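In structure tokens, the next block holds one chain alone, the form predicted alone.
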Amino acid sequence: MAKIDKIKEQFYFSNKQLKDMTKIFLMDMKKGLAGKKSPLKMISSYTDICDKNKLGTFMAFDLGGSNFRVMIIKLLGKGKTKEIFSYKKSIPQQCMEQDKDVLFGFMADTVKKAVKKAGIKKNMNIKAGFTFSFPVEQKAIDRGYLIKWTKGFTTKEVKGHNIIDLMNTALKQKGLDNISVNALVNDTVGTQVAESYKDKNTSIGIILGTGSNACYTESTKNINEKNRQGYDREHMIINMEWGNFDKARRNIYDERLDRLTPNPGHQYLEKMVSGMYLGEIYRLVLLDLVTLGDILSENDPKIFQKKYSLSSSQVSDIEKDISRSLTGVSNVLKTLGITQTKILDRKKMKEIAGFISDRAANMVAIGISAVIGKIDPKVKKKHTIAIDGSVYEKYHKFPDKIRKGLKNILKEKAKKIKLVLSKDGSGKGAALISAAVV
């Protein structure tokens, strides 16, 4: 068997393996909900879907993997919203690595610039929802404490502090006394809430971007009592933190990747599916094959030794290339300084991209199927899955790959599941949840 076929086997799921892994995923969900040890944190969000008739102007702050965004949303009632302003800045590396004052100071400065650009006056008091896309132990809608950083962040002095208090303190220090955060929201929760505002069948929210996570609506009675104290609604959205699921079979490339990350031993599922890591897995496979002379044999393997030198978007470009001579693959290789390649090698590179993204989509399908199995075991109802993030939106045919995985697991029942791109849903959802608190 050729080396590339052996590697492909390491990324392959049979239908039986897909179904078995779905059952294991569901078991970990139930353990987490019951307060037992589980890689799935199953964190209470202390919120549910929001009143469609709420009116007013609200802000949303969104700290994702690589950007900080400020949005101003107007609620028009009857399930309608209007984004009246949006401002985004890339997060400098030092903000991801230094102390809390640097990170939260940067975010407050960004809010100040956005407020000025939007023409918000000092006498306009505006509440904001804060989408904080990291694992948080949430005690109430306005109290949440960082469990651990992900997505390359290592900012110091944040653990043990209420994220909302840190943000509101930073806003006051910048003279923004009229702006205050009243709701802490995970990005998946925001995504689900935003879509459910339009579609009552929305039962799951997913982020597939720099990182990956999911949430879903659970009956409050099924949640461990200590994680629902003071909450009196019938349903609550649960932030699963599914990126930490650790039961899926890992191969040598997953192990190598894990050792190179700032958080080895954690976020195993995220490292299989998210935009931060798909390009790196691809690079590690290429490095192996080039070193063995099985592909691009005329090139120095050192070309592929630089960490994160291939992005997920480049892997997508490789996979979607349908030109006769695979010029798209050639163009990606030129960015690495490789100008002369054989068509057979380019075909192999396209094949590798395909089986890496197939596995990623299958892992997402496993997670979705497990959640559906929890809330609707016989799949009697229609389910809308709200998904946001660059991998879902931009990676070549990724939604189709997820649908294929769902069909392999759920057979005909998969027809009742609708995948929807909820563009910028996390920010809109944060504003909606902020409105629900007022």
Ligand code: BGC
The other form holds:
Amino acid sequence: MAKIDKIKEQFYFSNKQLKDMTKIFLMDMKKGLAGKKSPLKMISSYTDICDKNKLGTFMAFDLGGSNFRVMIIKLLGKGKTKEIFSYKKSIPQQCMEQDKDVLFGFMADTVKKAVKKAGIKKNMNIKAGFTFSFPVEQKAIDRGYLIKWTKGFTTKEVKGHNIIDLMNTALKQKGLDNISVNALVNDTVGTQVAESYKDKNTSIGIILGTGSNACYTESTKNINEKNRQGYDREHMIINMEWGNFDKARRNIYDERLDRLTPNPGHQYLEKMVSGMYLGEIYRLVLLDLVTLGDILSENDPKIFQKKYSLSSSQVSDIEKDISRSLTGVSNVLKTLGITQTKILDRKKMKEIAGFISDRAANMVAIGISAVIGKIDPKVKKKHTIAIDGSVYEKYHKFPDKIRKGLKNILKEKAKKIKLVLSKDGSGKGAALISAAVV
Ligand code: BGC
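Having gone through the form predicted alone, I am curious about the other one (the form predicted in complex with beta-D-glucopyranose (BGC)); can you provide its structure?
Following is the full complex, with the preceding chain placed first.
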């Protein structure tokens, strides 16, 4: 068997494997919910809705994997919202590495600039929902402690601390006494809430961006008692932290990738599916083939040695190229200084992109099927799944690939599941949750 076929096999899921993995995923969900040891933390969000009749102006802060965004949102009642201001800054590298004051100081500074630009007066008191896209042990809607960093962050003195306190202190230090955070929200939860504001069938929220995660609505009675204290609503959204699922078969490329991340041993699923890592898995496969002289043999074998030198969007460009001589693939290679390539090698490169992204989409389909298996095993109802993130939005045919995986697992029942792009929902959702709290 050719080397490339052997590699392909390691990324492949048969229909039986997809179904078996779905069952394992569901078991881990149940363990996590019951408070037992599980890679899926199943974190309580202490919210399940937003109030469609609320009026007023609210802010949203959104710390994702790459950007910090500040939004001002007006709630107009009857389920209508208007974004009146939005300001985004990319997160400087030092904020991800140094101590908490650098990160929280940067965020508070950005809020200060946004407030100035938006013309908000000192006498206007504004509440904010804070979308914080990392695993946080939530004890209430306004209290949550960082469990661990993901997505390359290593900022010191934040783990174990209450994120709302850190943010409100930083805001005060910048003289923003009129602005305070009253709700802490994971980006999946914000996305689900924002979509459910428009579509009542929304039962799951997913992020497929720099990182990956999902949440869904659970009956409160199914949640371990210590994780629902002081909460009296019938339903609660659970932040699964599915990026940490660890039961899928991992191959040598997954292992090589993991070893060189700041969080080895963690976030195995995230490292198979999210935008931060897809390009790197691809590079590691190419590096192997080049070293063996199996591909691009007329080039220096060191060409793919630089870590993270290929982005997920470049892999997507390679996969989407349908031109006869694969000029799109050549163009990506040219940006890496590789000018001499054979068509056969370019074809192989396209094939590799295809099986890496197929596996990613299959993992997402497994996760979705497991959640559906938990909330509606016979799939009696229609389900809308709100999804945001660059991989879902921009990676070539990614939504179709997820749908294919769902069909392989759920057969006809997959028709009841609608995937929708819920763009920038996470911040808006946080503002809606903030409004529901006051
Ligand atoms: C974090 C999640 C987050 C996801 C998507 C993961 O790395 O652990 O909390 O929802 O990224 O941003």
